[in-house]
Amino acid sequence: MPARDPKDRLIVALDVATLDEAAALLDRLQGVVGTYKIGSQLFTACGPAVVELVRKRGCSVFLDLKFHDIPATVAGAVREALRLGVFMLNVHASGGSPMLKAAAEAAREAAREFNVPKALCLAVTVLTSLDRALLQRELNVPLSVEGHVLHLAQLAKTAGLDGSVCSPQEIKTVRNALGRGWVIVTPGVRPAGSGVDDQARVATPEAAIQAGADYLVVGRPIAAAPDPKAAASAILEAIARA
């Protein structure tokens, strides 16, 4: 089941370039943050060592590599992610049902094989950098962003995944359609007054939690803050209020 403690609902993005930078941010957030997202840049630079770094600090890992390939390849990648002991990982829902089913089954089988908790296997629906104009003009998707997000989330649930990643704007729609058991992880979270950077669909922590998000992913508003620990603590207070 999704976490209820505010500390367990905040995921900080380790969007840095080196292992030393990751360690420095972990040091600054020690005792405040319990889960970290490792994305493509850091994992490509450092590999499994960065997962080990986070886990040695007693923290959990959301491996945000958005696997999207043929079913057998994705299944193999998911299996190796479970071997690393990650708490959460994701795949692109647009890979289709066979790929999604392969990912879900690989997560279950690897958990048994390696005797580890089964990682939450999430579907990425529509990236938060996309808006309706880009979705329709460049990707030739006739649905609205909200409609396409819901379609992909339903596809993922049918395939056996645990939840989906979607922006704050689609939380209510997905929650109402897929119920409380469906895990919703929401990036594009910005405290009031923060810049949106390259995100097109954003909301405050309070709004995202009130809409039904289980976990919030926050990067630059914490990592780039003069005092990351204070910034993270303020977001945790906002989660608790919501």
Contents of the next structure:
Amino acid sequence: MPARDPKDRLIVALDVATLDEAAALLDRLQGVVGTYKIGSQLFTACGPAVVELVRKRGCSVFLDLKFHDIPATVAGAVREALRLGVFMLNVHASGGSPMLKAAAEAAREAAREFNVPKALCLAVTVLTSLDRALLQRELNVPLSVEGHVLHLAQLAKTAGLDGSVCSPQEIKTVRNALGRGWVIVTPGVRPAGSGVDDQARVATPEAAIQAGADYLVVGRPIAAAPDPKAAASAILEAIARA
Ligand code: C5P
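One more: the block was the form predicted on its own; return the form predicted in complex with cytidine-5'-monophosphate.
Time for the whole complex; same chain goes first.
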């Protein structure tokens, strides 16, 4: 069941390069933020130590490593992520159903083996850096971006995954097609009046929640704010209002 408490619905992106910078951001957000996203840069630099750092402070981890490999390799990676005690992880839906099924099954088995909650397994569908022209001309996909997003999300659901990462533009379509039990995680969130950075498609926290997102991933609007704790609190209030 997706989280309902605003604090459980905000995921802050730990987009920093070192353990010290990660610890500094955790310090600044202590008590306000409960979940952090660790991506490939920080994990490649620090490894499992950064997952441990977050978990030792009583917070949850979304391990955003977007696994995409043969089924046995992805299953092994998912198993290791569960061993680290992550709350959420993701794999590329374009790995196909044998890979997706292997990921879902590995998460269930590892949760039993390590006696930890089963991490939510999310599908990455179409990277937001791809547009229709790239999809069609380079990747030979004859669908619109939205059509392909939906196709891959449906494939992931059939294979037993729990949800998908959606840009603000895709939330409604995916929610309507896949129903309320499908977990939707949305980056590209910008509070009203703040800059968009390099995000092409953004939504306010209120709009993303109202469109049907379960979790919001927010990076720079919090990390780069003069007072990160105040920025996070304002987003939590917006989530609660929505
Ligand atoms: O700083 P900002 O709020 O834009 O950070 C959003 C986070 O979500 C970053 O870690 C970014 O890599 C990630 N992300 C994204 N768009 C996607 C998928 C992930 O911005 N489509």
